[in-house]
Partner chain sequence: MTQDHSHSLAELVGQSTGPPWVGLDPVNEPMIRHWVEAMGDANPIYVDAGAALEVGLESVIAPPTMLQAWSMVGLTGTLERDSQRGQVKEIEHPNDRMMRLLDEEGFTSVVATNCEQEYLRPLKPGERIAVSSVIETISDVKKTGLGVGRFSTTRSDFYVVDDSFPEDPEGRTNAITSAEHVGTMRFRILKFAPGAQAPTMPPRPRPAITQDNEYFYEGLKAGKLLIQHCTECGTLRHPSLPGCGACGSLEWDTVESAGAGEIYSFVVVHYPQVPSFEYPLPIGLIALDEGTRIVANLDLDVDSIAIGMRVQARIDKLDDELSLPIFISAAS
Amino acid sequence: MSAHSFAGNTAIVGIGATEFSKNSGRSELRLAVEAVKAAIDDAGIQPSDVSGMVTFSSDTNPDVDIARSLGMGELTFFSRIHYGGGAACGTIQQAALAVEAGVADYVVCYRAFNERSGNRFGAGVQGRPPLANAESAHLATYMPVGLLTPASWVALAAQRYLHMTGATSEDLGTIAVLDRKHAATNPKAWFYEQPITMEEHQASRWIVEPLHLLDCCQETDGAQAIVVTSKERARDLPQRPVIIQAAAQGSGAGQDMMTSYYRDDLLGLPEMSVVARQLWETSGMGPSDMDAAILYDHFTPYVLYQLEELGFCAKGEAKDFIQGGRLEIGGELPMNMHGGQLGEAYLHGMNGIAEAVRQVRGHAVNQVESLENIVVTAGTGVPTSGLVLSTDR
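For the form predicted alone, what structure does this chain take on its own?
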């Protein structure tokens, strides 16, 4: 595989977000406009400088409505990416590709929703109309046996993973406790000043075994936006450039939408392996070069899977890798310093990218000292994506 041409030549120059809440009290379009305006202001550019926009296929906010609301003018690039949270880092890749190809100078990536007060993804698929399409036909093979929600889909694979690796519910709790510890010192996190103990994790109610309530990410109202441009333009802007050293998407063989149960085993996330291979080959770096990680934590078991697929430890060894404070600030691989989607907010991973930007800039609330390189992942169990971001060297 040849290196991606945008790698090392494009940069993130602006980030902006609304507050994270459980009831925003305003429309999803209003949230999107607020976040995009904040990101443009952070970048030190004007709305009229933006000529490209990228979001998720599931986002309800048309790019033209945002452009019209902010007075952006003409757009020369617009794109949407499927597969829910798996799209997060893919939006940055799309933006970098557009910038490198010269079809847009500044591209805004955004995601906005009222996921708690409005359409709650975690409620499941049982209420969907029986449309005659491939997705409905696929779901029909699982719904009769009660596999209706993202939690149930993940739990089925996770139970097998725990059985085969010897990992326990307490190991999953280690991830939840860590995220909430970091969120507790992040004033923008929903769970600010609300850490949890392992005992509280274990006492939280079952959602679908082996997932407790505290193994499942939040439902959040809010929006996040990110501005991408070339490295050369970035160096003339107010913020410290955050270089996109690698960006990749990946879908594994036999891939389904969170129900890939017919592979040789259920002990991996091949889609993340596809992403990892591209990230390390394109950036010329590897796991040992990463100073921190932002790993998509919609459900705690898949954090363990990701550590293995990314090469931070061998298959089946994540339960041991996460012990001894290795993932805490000051540890070998600080993770989710903002609190993750378990502790800060569930913005389909876009807030994790923003935290990685703050870390590279050097002004995060829970800053990792001397950070130069950070890896970021998007949603797993679905076709997914990832990033390696670095300081401007």
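Please give the other form, namely the form predicted together with the partner chain, since only the form predicted alone has been shown so far.
No partner chains or extra molecules come along with it, only the chain itself.
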């Protein structure tokens, strides 16, 4: 595979977000507009400079409404990516592709929702109408039996993983405790100053066995936006450029949406392997070159899978890899320094990309020292995406 032409030639130059809450009191569109405006301000550009917009197909906020709200004027590129949180890093890839191709100079990627006070993903899909199309029919397999929520979809794979690898609920708890430890020192995190113990993780109620409440990410109202442009333009802007060293999407063999239960085994996320292969080939780097990681953590088990698929450890060995403080700040591979989606906010992975940007800029609240490269992943259990972001050098 040849290197992606945008890789190393494009950069993230602005990030902006609303507060992360449980009840924003504002429309989702208003949240989107606030975050996009904040990201444009952070980048030091004007709304009229923006000519491209990318979001998730699950986002309810039309790009044209945001463009009108902020007086952006004409757009030459607009794109949406499917598969829920799997889209997150893919939005950055789409933006970089458009910039590198000369289709748009500045592209804003965004995600906004009232996912706590409005439509809660954790409430289940039982109310969805049984339409005669393939997307509805996919759920036909699961709705009548009561497998209705993302937690249940992940749990059905995770039970097999725990059984086969010997990983335990306490190993899952290690991820939750770590995220909450990092969130506890991040004032923007919902769980600021609220760390948890392993005992609290184990005592938290079952959501879907084998997942406890504290294995599940929170639900959040909020918005995050990110501005992408060329490396050359980035060097003239106020923020320290954050280079898109690699950006990739991946769908694996036997891929399904959250329910890939029919593959050879349930012990991997082949789609993340597809992403990882591209990230390492494109960047010319490998796991050992990463100074930190932001791994998508809607549910704790898939963090273990990702460490294996990205090559940080061998298959089935994540339970050992995560021990001994390896993922803590100061450890070998600091992870989710903002607190992740369990601790900071659930913004479909976009807040994780923003944290990676702050880490590369060097001014995160829980900053990793001498950080040069960081890997970021998007939603797991679905066709997904990933990034390697680096300092300008």
